[in-house]
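Just the one chain here, laid out as structure tokens, in the form predicted alone.
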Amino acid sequence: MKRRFTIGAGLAAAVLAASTSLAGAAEKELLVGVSDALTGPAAVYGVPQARAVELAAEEVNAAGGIRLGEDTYKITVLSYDDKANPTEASNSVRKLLDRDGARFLLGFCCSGATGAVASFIQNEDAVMLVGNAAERSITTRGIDNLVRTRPPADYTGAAAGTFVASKGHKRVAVIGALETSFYAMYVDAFEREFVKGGGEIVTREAFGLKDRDMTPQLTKIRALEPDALLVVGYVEPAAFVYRQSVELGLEVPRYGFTSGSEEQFLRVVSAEQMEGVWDLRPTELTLQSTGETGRAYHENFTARFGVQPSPSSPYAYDQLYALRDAILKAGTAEDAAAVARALRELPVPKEAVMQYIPIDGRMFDENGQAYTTNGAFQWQDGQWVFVQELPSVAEDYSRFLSSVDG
């Protein structure tokens, strides 16, 4: 399935207008290729993610678009879905670099189908903006032209094992989608550091991620009596875990790893059934843990979707300012390498909702990678609640990152 973004009739006026004001010069088409899930279980991720690069698209084309000298880009987005595929993604950015022309990339939502484009893209002439795929080789494989917006699993992981340690909880049972890579090194990284403050793993359950029926891995951990639950998947198979546990009488703190917006969830589990349970994640989009910005962002997203973002979108729509601001920079839109590189030199720009934790002034470090802050949400009468900041040093995670091979 592939998408092809216009803009709206009121937003075109805006853009006549604009044209208008420039007479003479030339107004040309800046192709931007999305590749991402929007059909099956990851496209509670993939679909907000392309209609945030919309969006943004949208708003940068309604400002008079990308001036370049006397070029003015107007953006166009071109959507493929790649359904969380490694082939599938693969094939849609081929189609995107071969036969669409597109030479900026961006979306990839999910740590496999973006692993596969990774594989390739830096023998492609082309510039490739990862969002919320987490899994950490990613950035360390020296890729030039790859950025990635979201920190990796294990960054949010260690900082999580800290904070259930700091709850004086000692025994936890994990359940979650263990065969996926970046959900076990999220575990990892939070056992390690969970062992430091005393506790211990009593047991890892795998669930697939289509799978909808946990109780058998359930009443396993019910009669392991744990003190806590740490639950790591997508949001729909997560959901069904927290409302079977509770079916089940599992009476335990639960602790959870989804980034699911409260719609999202809500279309499996009961808001009784959620409240109190957990989520440590990257400090992402909540209204109570958000800026001006992100507020707006929220109100313009929800306006014109009829739906609210959810958490882990804004990572995709920062991505279009950052590669605007990178073109900017580089003063062409034509050379995908000098435009790969004035990214590596930016700072954060004013209009990213997510809030980014600089490196040395820049948005990305020299890994092409960027940090938020980790926080604690909790869901409190029905929506989520971010409760702190949690323990982690991004200088610190870099120069870790910097370290690993591969």
Contents of the next structure:
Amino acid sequence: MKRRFTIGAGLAAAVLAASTSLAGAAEKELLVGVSDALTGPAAVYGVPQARAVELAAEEVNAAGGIRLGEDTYKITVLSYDDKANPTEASNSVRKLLDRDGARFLLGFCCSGATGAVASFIQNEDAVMLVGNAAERSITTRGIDNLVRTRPPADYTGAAAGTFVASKGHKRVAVIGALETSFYAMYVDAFEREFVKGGGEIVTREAFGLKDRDMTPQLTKIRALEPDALLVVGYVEPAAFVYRQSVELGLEVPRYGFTSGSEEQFLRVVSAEQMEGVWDLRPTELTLQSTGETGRAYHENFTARFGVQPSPSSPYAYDQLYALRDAILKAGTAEDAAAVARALRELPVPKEAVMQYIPIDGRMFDENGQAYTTNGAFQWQDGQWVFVQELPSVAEDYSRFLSSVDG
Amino acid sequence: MLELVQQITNGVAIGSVYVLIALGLTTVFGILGIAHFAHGSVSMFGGYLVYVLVAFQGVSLWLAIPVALVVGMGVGALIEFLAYRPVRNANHINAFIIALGLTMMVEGLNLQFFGADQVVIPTGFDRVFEIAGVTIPETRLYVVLAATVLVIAMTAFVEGTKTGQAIRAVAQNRDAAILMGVNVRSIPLIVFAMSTMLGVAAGVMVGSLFAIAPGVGEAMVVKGFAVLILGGLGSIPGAIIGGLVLGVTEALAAGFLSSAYKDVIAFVVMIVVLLFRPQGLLGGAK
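The form predicted together with its partner chain is what I want next, because the block you gave corresponds to the form predicted alone; please supply it.
So here's everything in the complex, that chain up top.
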């Protein structure tokens, strides 16, 4: 009886203490702005990213939000469509900053739009977390309040060049969105390493992001008789290249840099036409290569939105958890500069889906750049299969990045 | 040589789509004098419709296409009746403004109903034919054949039927046609129905060969007007020749020069032709 009373009194005291504490606590809103390509050709990357942020925010809120002292922050996500267009992105971010009062900006799938925002974000009282945009210069400008979860394109291109040379190819034809600088950067880095391995690029054929008929370029490539094809570009045009290369009887090994999901490719090209295609990219989400958090993310994303997540979408999911941890580390959600500093000191969040390589134990290096491993994925029997990691040393690249001026 | 033949073959398939787009435009412009800018967006509506029927309703492609063509005829007649007829006797600028407004409206409706994602009509045509080293994918072959059949049917209709005669009569002299007892109120309806049906066929071809997405219809109508000017305003043979010339020029430019400039080169060819023949390749001299 006494014991029961003791327990009952203890419980009452605990409840009283909790209610006293709650009386002083406040639930606040933490507004997270997302600027991403929600329509247009780049929406294949932007929509999954925006959804990934939404999913992560729901998870954080469901787990009680972000608790700072007596305050609890619940995350509200506000997304704008920047159409991967620099002007639209600048307008979206200005709206988020000036009208909506957002201080934390996430998303950013595409380099042109991201570069435009990066050019003025340093002057703002805000923190910008970049996702899929792979243009190197985004993290070479020394912007203190910007970090990026995806490694730059040339980091991956160099590893891809070494890999293709190791396959014994000597004459590679390139076709891609070469007017987009990060794709050109990927190919440049690819070529440097491929030439070291004794190979040569026999031609570089370009297509526009909205082009869907690549048969003229492929016909030209066919006449040059290369022993392999490298395709760099957004998922949809790349899918048309794969389809039309088969239709033209271009029977050579095909390598690519696209980061498209099975579902995205199969809207354009059949599984048979994709058979054997390689995708040489950062080790992004693929069920065969991911861990427990990746599988949970895949399952939750699919259940929430009715479609599978694209391989690159976790860059944005991880942004939100990095932001949460940075806010907790900084002890404030009001001081954007403190949160930006905390981001640079942060270890990889335990919920992160991508397999980051920490630099000196931190998720982001001194440039604000995160690194993942690179991987070779091959289309086998209707799906991407992780075959092997590509040789890439993040520490060396991080030092190189620090040496690049602007 | 083989590469040249292959490039020309590539261009003919694309040119066939341009032919159908331009045929619809040239019929409306030649007979009614309306620059129907919404033609591209309405064409894409037809492509979307076939996609929905095939991909979501499980309808056979061979049934979905005729259904879309008939719906297209109805939509075309409706556009004429509701949008253009009320301003038929007004200043030309009124029809011009309506055409622009209609383009934005149809494009918006497409976006609303079918979303922003690009869609590819599943055809199941995966075979590839090879003739003397030249490869012809099955879909492209059917596109060329279907365009040929539609052009012949259209020509036969205009040249060989009473309705066709009435359409030509209205095109030549509307007042005289009235005096001859032609029901001129029904002719614009028929012209729009025919034109939109051809456009829908082009939309299905674009959706099968490539993809339908917001903005594609607008790009197609620009090409269609280029063909119209190249071939000669209001000329059916001109639309055919112009469409093929544009398609082949684009393929040759992308294959032998640079894909970055294929549109520019195609339009340079158009300008050069117009310098020497301002009335277009087959347009009548004035």
